[in-house]
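One chain follows as structure tokens, the form predicted on its own.
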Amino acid sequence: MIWLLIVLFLLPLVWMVALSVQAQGAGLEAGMASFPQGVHPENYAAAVEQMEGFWHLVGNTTLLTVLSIGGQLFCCSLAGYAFARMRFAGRDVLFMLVLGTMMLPPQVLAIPQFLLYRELGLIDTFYPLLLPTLFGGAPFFIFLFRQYFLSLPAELSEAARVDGCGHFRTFFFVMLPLARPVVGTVAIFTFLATWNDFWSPLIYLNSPENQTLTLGLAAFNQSYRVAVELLMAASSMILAPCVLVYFLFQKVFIRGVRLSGAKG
């Protein structure tokens, strides 16, 4: 059964890569189960050449991804530590409210957020995409960090307190270095979400110089002159970093999720 699921999940990926190296003009007539007659890797160079501003789009997407990862790690790890190790009035109620925001779909918040950023003059900038990671964080990532910090022995933070460390020094020099599995998990989640994000850039980014790879691929798809082989080649290049990151760091990813659920 597991092999059947593996084949079902890999089939679209294999089909996409196979189509990307077909001769231009072959199209979809061969069907999903057929492999190309001859390999044409020059399709990738042609896709880069025809997709307007490809490397600029790569730079924009990379910048957004790196800053989003840093923002999520900083904000969510601090919030998770506060909910796990600091005692203050209403802590549990506030944590439940944070988790409650996970039930709000992004479509519900889209219009209020757009109106807010428009009033602040931030439309067509990267700020609407970055500020939520720097100041709002993600409830699920906060939950992961909290659960992991709860699983660590309380004696660690108590020993740091005896040595004169406050909460910030305890967090940065004791707790955070031990949270590498969760840091890796959150980084992978954020990378995949930001790199593949189409919804937010579509709403907030208008200028061609500010667009990301997903918007560039959508515009490339709408061009009537683009052969399906070049479209598949561009899609393969954009998807490749996600596949590579997941397979290289899947052990860290799985370990972080598993350890975060060790204590409720």
Given for the second form:
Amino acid sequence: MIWLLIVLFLLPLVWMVALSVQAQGAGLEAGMASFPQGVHPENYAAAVEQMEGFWHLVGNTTLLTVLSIGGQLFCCSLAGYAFARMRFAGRDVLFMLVLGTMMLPPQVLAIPQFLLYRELGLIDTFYPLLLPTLFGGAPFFIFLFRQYFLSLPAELSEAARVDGCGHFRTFFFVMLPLARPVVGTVAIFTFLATWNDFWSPLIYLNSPENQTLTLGLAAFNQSYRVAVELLMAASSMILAPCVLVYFLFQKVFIRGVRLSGAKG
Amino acid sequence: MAALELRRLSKSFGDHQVVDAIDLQVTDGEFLVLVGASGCGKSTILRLIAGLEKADAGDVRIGGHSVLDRDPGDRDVAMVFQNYALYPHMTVRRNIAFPLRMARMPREQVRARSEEAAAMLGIGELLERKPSQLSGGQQQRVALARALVRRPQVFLFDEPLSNVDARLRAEMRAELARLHQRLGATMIYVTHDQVEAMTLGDRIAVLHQGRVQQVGTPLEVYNCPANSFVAAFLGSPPMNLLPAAATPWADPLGANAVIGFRPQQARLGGSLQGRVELVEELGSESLVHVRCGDHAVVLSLTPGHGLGPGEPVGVAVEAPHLHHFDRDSGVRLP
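How about the form predicted together with the partner chain, since we already have the form predicted on its own?
Following is the full complex, with the preceding chain placed first.
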């Protein structure tokens, strides 16, 4: 049973890689059957060459991903700490409101947000993709951090306060280093979400010089007479960092899924 | 070091008055033990002194100055927590040095003082270990070192020995007493353990329902309890308390008194008649539970008395060892 599942999940991936290295022009029909007729790694170089501004797209996507991870970690961990350890009027109501925003589907927010960013003159810049990460745009991560900070003994932050720390130093020197499991989880989830994001870049980024890999791939797909082998080679290259990150941080990822209760 | 004073200090959580207008003076270099049952407010008092809780009313003065408006880090107090509260991601060295680093002390000075504190507590070889690699006793010493490295005006201990086994507790008790003698520091120690209270404190403050019941030296409090609560709380086994009418002894206020006597100060062969219910042999002493009508008393006798369950006995207590308390208020009668 487990082998059947493994085959089912791996098949599309293997098929994509198999198509990416088959001889150009063999078409979708050949698929994995083309393996014996030779492997053509040069398809990857050809894909990079033919996909317009490939390295520029990689640069844009990497920049967005790194900044998003930094923004999410900074904002969500601070907000989570405040909700867990600071006492202020209306704290719990505010937290409920933050959680409540999770119920709003992104499609509902798309038009008002677009209008807002247009009014601010931020369309076709990275700001619409980055600002939400710095202003609590991921209530679920805030929730994760809050729950984790609540699970740490209160005496730790109290000891830090007696030892001369204010809230910021307590957070940076004591609480955040202890929250490494959540930091890893949020970083990986944000990486996957940003790297693979198609929807937001499609809405906000117009100029070719601002586009990301997912938009580039879509454009590549729609371009005139693109060979399926090159499309699969480009897809494999874009997917590779996700697979690499997964294998490198497998334990953190699985722990994160357990922490968050997320499935699938 | 400095004197500490609590003036009419009060704190409530919701409707529950946890600390009720407490007045307390701790002199410079004194070791004061706050003792009481769970929920009596002793830890809250410590947290109010440390600044971890905000007082509803009253004042906390350290070295003659009010510290109520100061943050915990600016009060010049160090606190040892019940669960040690060592930072798990830091080595012992970094744990001990943490308060000095936060005070932005020069690196060399931090190193010297951390190593001095570690040496004082015999944990010099453990400096590069993480707390998870230490035994309970070693963690306790690290927590103490982190407190004393700051050389604060006042040390606060919140039941620091409650998580260690009996043997280690006795060891650490002696260590703390030695440390106090050596440093001459002002220390406030919270415990529910009367042995710790009696052995460590220069003075003891017994608390009940957020109020100080009695403050005095351990022997004063033990020999001359201010009320029936203190009498019953201190001493193991606790003091026997009986309505005067149920005893053959004189009642200074007619029938309205409660008479108390320590199990160690009772002997066999007196006029308080009863029947042995149970005998507990503890090796150094034998606890004999005697039923006297509706009341039970406990006697601490030398082993080898030969008594067994069901035997009739008479209990005698010399007059100087009898304590009289008002039945309603519990206050000690002259």
